[in-house]
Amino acid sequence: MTPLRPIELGLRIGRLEAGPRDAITDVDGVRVGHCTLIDPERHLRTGVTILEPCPDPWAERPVAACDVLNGHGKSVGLPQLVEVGEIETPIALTNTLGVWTVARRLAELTVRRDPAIWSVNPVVGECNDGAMSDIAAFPITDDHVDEALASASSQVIEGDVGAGAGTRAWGYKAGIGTASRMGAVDGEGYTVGVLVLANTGRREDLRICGFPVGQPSAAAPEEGAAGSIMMILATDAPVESRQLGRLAKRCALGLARVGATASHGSGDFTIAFARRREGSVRDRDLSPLLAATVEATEAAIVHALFASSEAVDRKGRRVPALPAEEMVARVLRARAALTGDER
């Protein structure tokens, strides 16, 4: 059965309208694919997630930017992305020790297009799934990258799939989540979409719609001591790289709304991109898009928790699923007590 999202349980996150899919693929041309590798006998629970920003990123070179809140991560390709403000390949997410395999495969597939290509800058982000998967086995292969690319679609599967197969967040099983929000600039509506790979947070810090809902977990005292999150932002607004960087910074505000603190060992990265378009948004008109970024990030993280199922880590310990209906009921009761609004 497909997991229910908060809105389907009666809880609305934020005040802005979502796009038709409430996903990063509400931005035209964006597609997402996964390859999930789960093998209990080999203690593997990992995978690859691919985001295609447009049908041909090598030819189009979408505008790009990134923001690093805390840099304890092994991402590939970000220095050039920042320097030139564009991307050349799909964006990939995987486990920490798989980034080089995935980056090499993305580069190889690009170079095969044209023998005149001598250089390519693949962009790959990661989270460490070593608590739930034998990361030192280096299980990610070219075939996994190819499968994720082949499965890319406008319909985004959330939860413990792809790069999210072995991640946990706020003491619960987590993984991939996505959301979108609309912002109007001079009467023109634009979409901001966010996809996250969540692997961070302490249970006692968890907040949903601003209300503290987490309870300490004695069973896993080390949870959240270090963790990471990759946040990918897309928009159809006509923005330049510098402006995209301003949007990317606001993903950290959405992350904070859910209760993350960007601890010492955390890697908190945002990669942002936009299709090239005629015209431009003035800086003073960016505020609706900034607000949309914050809400879409918050919602995407909560969706990652709601969509994931209970699992077992490498030591045989239970990693529970978020009790979604209980959490929604808690938030609605708290909201009603404060405001009288039970929606």
The other form holds:
4 protein chains.
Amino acid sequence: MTPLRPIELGLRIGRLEAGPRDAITDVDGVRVGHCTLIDPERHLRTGVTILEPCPDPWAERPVAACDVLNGHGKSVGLPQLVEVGEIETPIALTNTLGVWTVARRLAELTVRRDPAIWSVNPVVGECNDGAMSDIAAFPITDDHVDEALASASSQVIEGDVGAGAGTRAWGYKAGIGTASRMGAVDGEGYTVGVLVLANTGRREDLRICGFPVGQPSAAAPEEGAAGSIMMILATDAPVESRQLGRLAKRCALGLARVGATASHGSGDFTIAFARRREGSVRDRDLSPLLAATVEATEAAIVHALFASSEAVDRKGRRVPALPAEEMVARVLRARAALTGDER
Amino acid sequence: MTPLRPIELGLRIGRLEAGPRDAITDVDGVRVGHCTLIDPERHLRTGVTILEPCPDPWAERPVAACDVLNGHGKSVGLPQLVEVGEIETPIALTNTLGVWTVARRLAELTVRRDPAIWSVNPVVGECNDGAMSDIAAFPITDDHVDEALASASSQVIEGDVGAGAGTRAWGYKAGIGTASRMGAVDGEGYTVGVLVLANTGRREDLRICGFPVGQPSAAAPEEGAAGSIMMILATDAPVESRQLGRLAKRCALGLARVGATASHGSGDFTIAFARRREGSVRDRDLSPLLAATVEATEAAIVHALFASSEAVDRKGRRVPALPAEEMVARVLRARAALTGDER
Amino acid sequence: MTPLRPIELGLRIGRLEAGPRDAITDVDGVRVGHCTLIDPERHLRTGVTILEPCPDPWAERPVAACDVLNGHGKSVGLPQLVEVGEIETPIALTNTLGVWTVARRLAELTVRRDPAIWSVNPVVGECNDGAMSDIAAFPITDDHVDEALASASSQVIEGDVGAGAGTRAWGYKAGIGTASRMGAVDGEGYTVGVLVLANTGRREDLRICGFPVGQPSAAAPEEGAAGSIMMILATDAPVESRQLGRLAKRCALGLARVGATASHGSGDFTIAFARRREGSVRDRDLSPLLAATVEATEAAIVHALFASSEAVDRKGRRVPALPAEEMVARVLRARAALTGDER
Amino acid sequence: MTPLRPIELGLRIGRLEAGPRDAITDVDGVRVGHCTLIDPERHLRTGVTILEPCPDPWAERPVAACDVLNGHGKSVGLPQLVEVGEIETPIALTNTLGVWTVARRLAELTVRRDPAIWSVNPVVGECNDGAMSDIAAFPITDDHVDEALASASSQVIEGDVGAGAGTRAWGYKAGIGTASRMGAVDGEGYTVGVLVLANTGRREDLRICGFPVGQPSAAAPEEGAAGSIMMILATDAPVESRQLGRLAKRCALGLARVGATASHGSGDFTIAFARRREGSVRDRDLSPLLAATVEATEAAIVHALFASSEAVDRKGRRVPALPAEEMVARVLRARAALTGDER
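Could the form predicted together with another copy of the chain be shown next, to go alongside the form predicted alone?
Complete assembly follows, chain above in first position.
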């Protein structure tokens, strides 16, 4: 049974309109694939998630930017992305010690296509799933990359899949989540889509739609030194890389709305891209897209929590799923109390 | 009558302990002064706020860092602050077009003390109070700087004072606010204090303790193109400037908790300092201070809203005070509903 | 008598072609003006130099970027320039303690033009002329700004003028210098122009066309703690701000060719702008413009040395002019020896 | 026969004193190893160079910083290095498409040592040797990393070794070079050491000791789109990471002295480290170390050229060695002409 999203349980996140899928794939051409590796005997809960920004990034070279809220992470490819304001491969996510294998494979796939290619800059992000998976076994292989690529689709699967198989956030099992929000510039509507790999946050800090639903819990697995959140932002607005960087910075604000404090070991990165288009947007018209970024990020993180299922960590401790229905009931009750509609 | 703070109305912000004053002056040696310029005939609601990091910053040179969430602002002095990781003057806040007058005066006061001084780097931040004050009259003079300095005290006055005389935030009259939170590192407690000059946010986005109390209101003055928030962070933890920069970045997370989206024209800066001390803190022990920064910022902003009183803008439109008691009642009611304590 | 430039003495700097004026004003629309304040009785050798990027920067908003090689300086306006990638006023240069007066005046002039303007971001750079001028007297006034603006012309006066009246570099009297170099992209020629205010370098490090002409000299005034160089780059190539930032970074390489080491107190900044144009340049075609930037910077600095005349510092010590003819003779002789054309 | 260094041919580079080895290993504890892979049948000229900053970087965590002059490169590990100001592994250099294999192996070696390690941030830089080596064959393996590590020594081998086996610079065969310079702070002498992997520059731009020895040559292999230079800086001065970043920025100035323009495709990075020590250096005392950085970089690059031997590129074209003796003779002749000592 597919888990229900908040909206299906009656809870709308934010005040802006979502795109048709409420997913990063509402930006035309974006596709997402996963390869999930769950093997209790080998103590593995990990995987690879790949996001294709467009059918042929090497040829199209989407505009790109990034933001580093907390650089305590092993992301690959950011210095060149910043220098030239472009990406030239799919963007991949995996576990902390898997990034180099994945990057190498993405490079190899590009080079194989054309013997004239001597240089390619793959972009890979990571979260540390070592509490739930035997990360030191270096389980990720080329095949997992290929499989994730082969499964890419505009229908994003959320939750305990791909790079999200072994992550947890705010004391609950977490994983992949996505959302989108619309922003209008000069009467034209643009989409901002976000996909997150969530592995951060303490249970007592959790806020859903603002409501501080988190409660201290001695039993909850602690956020360790090896948290992280990777946020990928896509837009169909015709922005240059500097402007896209302004959008990317707002992902931190959406993250904060859910209650993150970006603790020392939580590598918190945003990788952003926009497909090249004719036209341009003036900075003074960017505010609706900035607001859309904040809300899409907030929603994507909540979606990651809602879509994930209970699991067991390497020490045999239960990592609970977020009790979605109960949470929504509490939030709706509190919202009614807040507005005085308490009948 | 001094406005009540949330805690006095029964509402505690965050889960961490505040310092004795719940103010940036809980960091030893910090003092804050204001010069407020309210003159209805000249359409003026503006002023200068000055924060002294220590008795003699020129000699002591506190460690400094900054974070720029949105660089759309006229702050003075940041490039050198970043390069050498120090401040050497008090930090001032004023209106957008007053920064250069204030910076010049701060420099002059330093140079006057010692003829051997040829170079000094004053640090000044600003918010645009042009909707409430005749900013184009360039009303700030040297005397206002001197007066703010002369009034510096460890008792911070909040609300419609100094640089906050003419600001508004989240659709309400705002101004200066401050708070502090404690964080323990290796068993020793340190203080993180924050002072804000708030001039940003849309009413419908306002969140207090997370609770989305904001409501759409056609009547509310729009957040204009010229918002901004200046955040000043102080700590007594023995951090180097790189570490202090990590703290400074978390102010954006506290700001986001109140519902900001850092729109295009909202110059959102954090200026941070730490007094030199023996010892050092390891990065892996910083997380309690990072969390303290988030909460202190959130609280300082809410304090700015609670402490400000209704005023009238230049077009004669009412800029209401936040209805503090009603808000607190709503939040407490919602909190009870959220936790099930609804008797 | 106007001092001769190296080319007039038979010495060509670099291998690329210069524009018609070999000046920043080879970029169409750029104009430069000076107000020079030399008053031996008041111990003043200072001034204001203003560069107009185009006839109406407020309306046109040229694309802008900057590079900070050494942030030990009091430049005004850089954070907003970086955020929005634009300038909206002329760019001014003056002495270290004059920047705020000049910035304020530039803002005032903009605001006076249109009562709807509440916010403006003037950009001002500085060098410290305190060794030659009574900087602590804060001699710069609004009138000096107005006069520099009024004198703006496409014919740049070099040497001991404007902000360069009291600067010295590599142990010689220095000041304002300018140059330009051409770069071809896809068969179309573009201009890169540079203007410098030079106040840095030790005599023994001086290199002209590479040749290490500098010699240790106990008599030479030491480079003090308050050096600096401001470099302004203009181009007519259709670049976005990120690309312009790549050009700006190359000014440091031109500076290094003359022998700078960017010592602690030498605030070394580049402010770059490009007038908006149709079309765009791909990054992979930028290299000729990057090389043109290096050479134009090198040439502009040498021009500043060649154009300046002997003066006396505040302590009555002679600050010699570079012995231009002798230097050129030495360099030409060495060049002949290097290439074997020693007949 | 070991190639001679410039000093052995009578040419001293710069005016500062070198350390005993004139190498990065003059910084105590630093060791360098190479694995060189030259196989004409497989068209391979590539390898791995590893620099150990200290005997146990995981435990000692040397202070670190970096500077990115041109981010067009695939360096691994820089975001975390910047965030926490530390390195925790050896620093490796290899070819562009080998970085991920090398990074993965360095991580694996760390993790193997201690099962409690879940996260490690290897730092790897690269140059593109694709013109001389079949880079697309991905020839680098774990064994090459292990071999380079095993060979680490305080005696640095320069030239066509390790990652430098297949690089060329300024139109000549190049590779690994190293140098050191001393700087005094408060009477105490500190060492700045630099090691470079040089793969950049055009023949006509080459400058040795400033002298523009380069000459246009149609026959010289063009600097392609895939140049680069990696610079590693080490110091025994007790600096914090912000200060170390100031040093790292000066490597670009040393690079410029040799005639680089940092063209679009030339990824030019500096990775810097300092071993933790008691004490501290004030910024205002840093200038001797900044100058030492410039000179050590200049010398290291020239050393790389002097130490490399003629080779053949993949298309069978000769890549000549720099004609060291002839060059030195020319420079000495020109120097004599410059100073008038022409007898």
